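The form predicted on its own is given below as one chain in structure tokens.
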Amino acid sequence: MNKVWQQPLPTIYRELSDAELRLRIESAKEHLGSRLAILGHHYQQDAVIDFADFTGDSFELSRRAADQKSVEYVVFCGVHFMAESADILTDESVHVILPDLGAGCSMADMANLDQTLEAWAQLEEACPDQLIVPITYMNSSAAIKAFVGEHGGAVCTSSNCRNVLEWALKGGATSSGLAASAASYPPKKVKILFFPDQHLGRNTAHAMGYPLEKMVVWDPREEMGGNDPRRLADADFVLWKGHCSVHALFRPEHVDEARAKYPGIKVMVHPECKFEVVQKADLAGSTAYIVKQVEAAPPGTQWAIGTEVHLIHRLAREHPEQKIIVLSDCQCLCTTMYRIDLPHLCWVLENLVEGKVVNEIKVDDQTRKWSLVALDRMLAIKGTGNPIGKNQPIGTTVD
């Protein structure tokens, strides 16, 4: 991965009116036309929305970028890790651009390659007749997906993330089968190695009926991930030590408020919140399944929402005729995708118009074959779309 740095803003753009941002935005997307692709993330600010062709989660807009046949330049408003992301899924001579190199994601970086290597080689180690299989979620670094490729794993979405445990716990790429039955469950026990957000791991393998007793918490400061070496060999997932920043926001305590407050409320969250949260919501899933449910619901409906506020104030104006809070009160926002401005957006924008390229995020070849092998299999596993590898046919979306 190569490393760059962001580049300070010229003093103009912090001077200019939002007006004048909106007016310059335009005129640059008008000259750049088909060419060029804006990717707005759920998380958003509103005022960078407005400018987005494709909005979503950073999966599905990675996607829809790589359908773009015309493409030369894709602009995407989220995060780091989503642009990587963009720049595996697209073709080598597309330009991803991340309009402020701030703009990273907590939980990505809570799991690093050096990290990750050690924890391998300690597990191994510590479990020698054992079969350990990584499962990483979206919410990664590209480096981390390589590494989960090269080793037999996959890449979960936080909608598909019960599919790919599923097939994991068959033995993953090694059961040498996306639909292996029962039948073919290796011989050793298998086990689970989970990252970066350990709520995500443990919202799901709860679900597919596991008790907690079965998993552990890999902190990666600590020698065993500061595990017993019995307890660690008795568990069936490993879940490493992180979380979003937002959605560990939320407390228990918010949705007994809620209720209290509003009689008959209906609380969704999304599986990134912790486990007691979960437990005592009304429905849990992912960005896409939260829109999805609220679109569907008759008028009349309440809900306290428990995900990022833009999205949830977005929701609610889309959805006057229901009734959307924002399960707490805090300032519950993305603060490292809401670097992602009109002035950065508009600075990007016309250095394109005049040739040059900034704040490009480019993964080395090494490091986007592995990732593309760890999502091809999430897409087999998911049953739902084409493989996604060089010149491979987009499919449906997985988010």
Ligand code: 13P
Second form
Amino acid sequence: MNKVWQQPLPTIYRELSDAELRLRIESAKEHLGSRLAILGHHYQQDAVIDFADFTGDSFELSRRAADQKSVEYVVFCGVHFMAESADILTDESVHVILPDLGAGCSMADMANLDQTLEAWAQLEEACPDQLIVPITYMNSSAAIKAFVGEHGGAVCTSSNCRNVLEWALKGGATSSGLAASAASYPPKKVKILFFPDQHLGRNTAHAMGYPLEKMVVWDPREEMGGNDPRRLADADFVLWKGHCSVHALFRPEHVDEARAKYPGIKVMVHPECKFEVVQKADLAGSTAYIVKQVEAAPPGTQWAIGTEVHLIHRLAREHPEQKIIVLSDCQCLCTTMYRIDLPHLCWVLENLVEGKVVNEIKVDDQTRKWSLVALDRMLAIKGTGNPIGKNQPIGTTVD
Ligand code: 13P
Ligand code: SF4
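Hand over the structure of the form predicted together with the ligand; the form predicted on its own is what we had up.
Once more the chain from above appears, this time first in line as the rest of the complex follows.
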């Protein structure tokens, strides 16, 4: 896999005004025509979203990437793990470009392959009579996705997590493609090892009816993940100790404060938020789900939303007939998403016009093979809309 640092942007791109950058981006797009597709995640700045051919959550953008059969270039306005997945899902001939290589994801960096191999060996030793199915959230490196694919698991996103977990709890897939639980008799107890977001794992498993006592957290810096062997063996879910530092900023008291200040307000959060926050919220779902709920709401609806600030501000601007506020007054900004801006977009596009591919994201063949299996399994398991508890459809795919 290529780990290349971002080269300094030629100063000219910093000196251009937004209006000049826009004109130059438009002209580069026109020049490249149907050879180019620009994908933009919902957390991107408005200025960047304006140039996206497709916008969406991670699931939707993966689907869009997989659909790009005839283009030469996919410019991915999002973060590294998304561009990496796009490279895995597109044909060899397609160049996937991330406008700023510094656009990583701190959560994805919380699990690496060495730690994963170590955890796997310790878990297999501690639970020899159980079938361990590894599931990774999309927000992880291609190496982790490949590990998961090779060991009978799948990738999930916040839009289909529940359905992927239901599939995994039936045994996932063996390398021969058979349902593993059907392959052994009596069926083994299935244990899920969930990477790297403990909150998405916990929120979804709890919504599926699993009590918190059936979940343990795996701290990769500690022997046995910091767990007592008996509790570890008894657990149905082993949740990797990872989190999103942006969504961690939302706290339960923010929900109480919003409700006290605006009676009747609906609280909607991303399932990367902590358990206590999701429990208090009215609704939880992926970024596409959040967009869809606002689009479907009648005028006068009041929302306090717990997710990245650019998406919330865009929704507020697009829906002046509703009251839309950020759940807390913290700076809930994903600083890495924010690295993608007009100067970087203009720079990569103008290089393409000159026939130069800069900032290409390329996954090596070895990693590609099994990570593609894990991603294909994810794409095959769409969310089907399972209402949870207080009408909390975590895991609902929005078409
Ligand atoms: P979505 O799949 O809901 O777009 O989430 C991606 C993400 O990184 C949220 O922090
Ligand atoms: Fe990663 Fe959090 Fe940013 Fe999403 S919001 S890309 S999980 S750091």
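Just so we're on the same page, rigid core means the largest C-alpha set that superposes within 1.5 Å between forms. Everything numeric in this text was worked out from a predicted model, so none of it was measured. Positions refer to the first chain, counted from 1.
With the core held fixed, K356 shows a CA shift below 2 Å between these two forms. The Cα shift for Q68 between these two forms, taken after rigid core superposition, is 2 angstroms or larger.
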